[in-house]
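This document opens with one chain alone, in structure tokens, the form predicted alone.
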Amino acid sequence: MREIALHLLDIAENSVSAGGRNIRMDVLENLQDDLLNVSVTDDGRGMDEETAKRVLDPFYTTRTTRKVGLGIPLLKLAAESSGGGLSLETESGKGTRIEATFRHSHIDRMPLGDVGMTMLTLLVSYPHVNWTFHYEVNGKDGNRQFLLDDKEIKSALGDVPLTEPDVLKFLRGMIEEGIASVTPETVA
């Protein structure tokens, strides 16, 4: 995977396979430390001990359809690769948090990638979980953020599927707009 966001999308349908219900992706771009942080957490069933040693083996996965598992390797060696580093806390039958920390301005750092496209995404192709998403900016103008907690747009819908046409746009055009709204100088 070349894009953040592409690991981001990876993980966070990993946490829907986990049975995770409510799920929350964030990124944070710290352009006064020059740091770019991307988690996702979820209410998953969480790992157990032995499987949280070896998520990080290219060669293991608890996937039944192939016999890899690279996402979360080859993100923490993108993040290695460019001055950061990843993290994974997990509890059995609690959740599973995965962090990886980026040097903004590496010249090895990967490209974030379309994040409001993969928000997108999650939220109409899991409509059964509740998505969070949480996009901040701290530059010189200080701290902007937007978030998106779709319980209240799942609840002013009601049975109007998130695939309507017209949801989808409207959708699409807030979390661009979110987005937008945030990053003025940022560098992808």
Given for the second form:
Amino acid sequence: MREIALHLLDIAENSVSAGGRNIRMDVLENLQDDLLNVSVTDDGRGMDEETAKRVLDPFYTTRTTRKVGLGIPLLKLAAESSGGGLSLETESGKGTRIEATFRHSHIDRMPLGDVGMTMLTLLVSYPHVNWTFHYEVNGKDGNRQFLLDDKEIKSALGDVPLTEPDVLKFLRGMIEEGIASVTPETVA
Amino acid sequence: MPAIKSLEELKRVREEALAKKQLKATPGHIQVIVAMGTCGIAAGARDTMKSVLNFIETEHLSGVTVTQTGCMGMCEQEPIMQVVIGDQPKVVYGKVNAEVASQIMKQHVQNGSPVKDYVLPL
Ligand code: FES
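Same protein, different form: I have the form predicted alone, so give me the form predicted together with the partner chain.
Okay, now the whole complex, with that chain kicking things off.
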């Protein structure tokens, strides 16, 4: 997976499988401090120590299931090789937070990729989850933010599904506009 | 934040969607399911999804639900997509890239005949 946005999708999928009901995805481009920071936080069932170890280290195999995010060790490696790292906080029964940091300008940094499509994919296919997406850019000219909490959207829609063509168009437009409003043209 | 304005707009979208639905009788409920385990994502499942959503939007295809599922245990066939129409048995497709996805949307979801070349024998 050669896009941070794909890793975010993968991590968020894990959050859904872990029973997360409130899942938040944050992307922070801190150009002032030359950092790119992404995270996914859920209120799912969390992991015990054993599982957490296995998630971080592909060679730590007790291999009971195959399901536990094979993607995470790769993201960890990618983050570490571009001057950052990955951290995992988890508590059984409480939830999990996975955060990856990269040096923004690092030559080996994975491109952020299509964050909007990751958001739309999650929003549409897991309507029972309350999604919060937050995209923030901290640049020379100040701080810009795009925050999307789908609660209001869903209550405004009532029983009309998110995949109705006009609703889909609206959502896509909103996400695209939101991201465009915070990202300078230069962002990869 | 243009939140308020957007919500007004969304309510209008809702009214319109409801009105249109009453005009068109949907031919049984249609479900499209894209597998999004790590393998699926790595194989391009998000592009598959993108193609499905684009099709719905551009063709104004009403009454289709799109969901995801995790690992299907058939890595080499990813991206995997399933189509369920009404109470017909589900059809499982393998190696569904963006192009194949829109072909399935057109031929199967819209016109009711499965795209045989990509159906997985189960
Ligand atoms: S491990 Fe699940 S499809 Fe490959």
